[in-house]
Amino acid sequence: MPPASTFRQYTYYASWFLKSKLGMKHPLVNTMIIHYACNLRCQHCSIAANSDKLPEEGSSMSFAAATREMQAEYDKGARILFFEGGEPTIWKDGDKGLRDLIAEGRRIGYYVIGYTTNGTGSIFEESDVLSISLDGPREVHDRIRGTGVYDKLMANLERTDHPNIFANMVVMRPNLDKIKETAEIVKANPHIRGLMLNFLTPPPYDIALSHEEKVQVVNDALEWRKQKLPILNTERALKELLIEDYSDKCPYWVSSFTLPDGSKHYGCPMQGTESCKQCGFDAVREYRLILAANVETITKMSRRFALSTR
């Protein structure tokens, strides 16, 4: 299928978000967490914490049964669509790889195809945006993730022209004196794009910031955007970081989350747990921002993660 045109974009997206004012809700992001499997094992990843409880039978989806769900949401009106895991660079069904469902996702017609990596496999030139997980410098990266990743990431960022990769940077105890320095590692990278902070969703609790910790951080973070580092989190989200029980404002009906055995949430597959109560994402926050019409947040998140020119 031919790209979408930038008006048809806009057009498509005025007409969601009308609709969603008028009570017709339905997702805009087809998130599918395509498999468990990783070739890490992070900190702070609570799926490798619990890799002995997950079932083999389902951990992994099938092609087929990933084409059946991305139309099943494009078909309800999704428009962008996201691939995480585990590590989706790694997903295998066959002879079938990230690359293949990327190219399905175009062919049904979604607009933006995006997927969430730890950056020390292959990039997928064909993907609309990247998100990259940076922890840190070097030396606090591997500590966190293993070592040799930060090197193999940076690698791999040097034989790429991917014009819109970014980098997702998790805020916890282990990096939280870091997170300056990795906006500047940023900065100084021609290969990404911007840095988007998150708070760690526990578990594990125990590298969890205090609520005095995270003000701090919020703080230092809209100075920084001021002298004009790359952070990418709108002025707004940041503040709203600090609102942890985000359950009575999140609005769960935006994204759709496919899980690899098919089981189908729409909302944050976290929803109604206790984790949901201390939710660090920032995307929930820009979502929640963009329905409430924040010129800035519009403006600036769908420049970067909801039109395609592909």
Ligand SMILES: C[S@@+](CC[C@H](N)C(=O)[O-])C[C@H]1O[C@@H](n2cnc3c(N)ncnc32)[C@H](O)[C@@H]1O
The other form holds:
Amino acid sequence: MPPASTFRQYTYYASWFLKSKLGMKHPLVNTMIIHYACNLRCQHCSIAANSDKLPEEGSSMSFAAATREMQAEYDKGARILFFEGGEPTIWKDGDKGLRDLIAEGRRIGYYVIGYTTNGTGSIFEESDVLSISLDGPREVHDRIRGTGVYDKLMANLERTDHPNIFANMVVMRPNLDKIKETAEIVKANPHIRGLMLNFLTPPPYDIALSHEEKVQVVNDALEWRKQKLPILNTERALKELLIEDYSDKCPYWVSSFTLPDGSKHYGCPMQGTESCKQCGFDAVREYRLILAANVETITKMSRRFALSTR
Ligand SMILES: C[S@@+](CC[C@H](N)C(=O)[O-])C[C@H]1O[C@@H](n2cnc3c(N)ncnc32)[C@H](O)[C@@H]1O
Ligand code: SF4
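Structure of the form predicted together with the ligand (previous: the form predicted on its own):
Let's see the whole complex now, leading with the same chain.
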């Protein structure tokens, strides 16, 4: 399918917004957790912590199942497609890889296709947006993610011309005093457009921040934004990260989640769990603010995540 014009994309989003106000709610984002496999074992990641307990069966989606799910969510109205894992860049089904899933999403008609990655593997230039994980400067990033991971990520970034890469940082005890330094690294790197800050959503509980520490981080981040450090979170979303139990505000329905075994969640898979009461994900704040017609969120986020760069 040829790419939709910018006008068509805007029109679609405007109609989605108006319909949601009239109570006709359907997901705009389709998040596909295509497998749980990963080449790293990061300190904070519950997928890695549980990887030994996961059954072999149902821990990776087949190409046929992924295509079926992409089409099904598109038919329900989703136009933004995100691949998640595990590590999506190492996903395989026979001779099919992530590149084939992106092409399939494009053929179906998604406007924006992106994925999150630890950055140790190939960068797929044909995606519209790329979220790379950066949890600190070399020493801290490697302590959290494994020796040599930082250098691999930076070397891969050197090799790409992708126009829309941003970094995702999970703020937790091991990198609490490295946030500004990380934002400075992003500012100095011509391949990364900005830094999105999130708080750890436990487990693990022992490296999560206290509420007082989070208040300090948010106040500092608001100050660093004024100093032109490239923090992508909107001002309001940063402040709302301090509402830890976001469950009565969370617009669950904006994104559907498909898990590797084909099961579906309309809303975050953590909904209703203990973790949900300490939610540190910036994206859900931004989703809510879009629905609340917050101008900063709509302008900033649509440029990054809702308009095709192809
Ligand atoms: C689950 S990973 C999957 C993609 C890829 N493997 C990566 O590391 O970017 C997606 C994002 O979730 C973050 N993450 C992992 N565990 C988390 C937690 N407990 N709380 C908040 N974010 C977490 C990772 O740091 C990463 O930025
Ligand atoms: S690279 Fe991503 S999926 Fe893998 S262990 Fe780290 S955070 Fe988890």
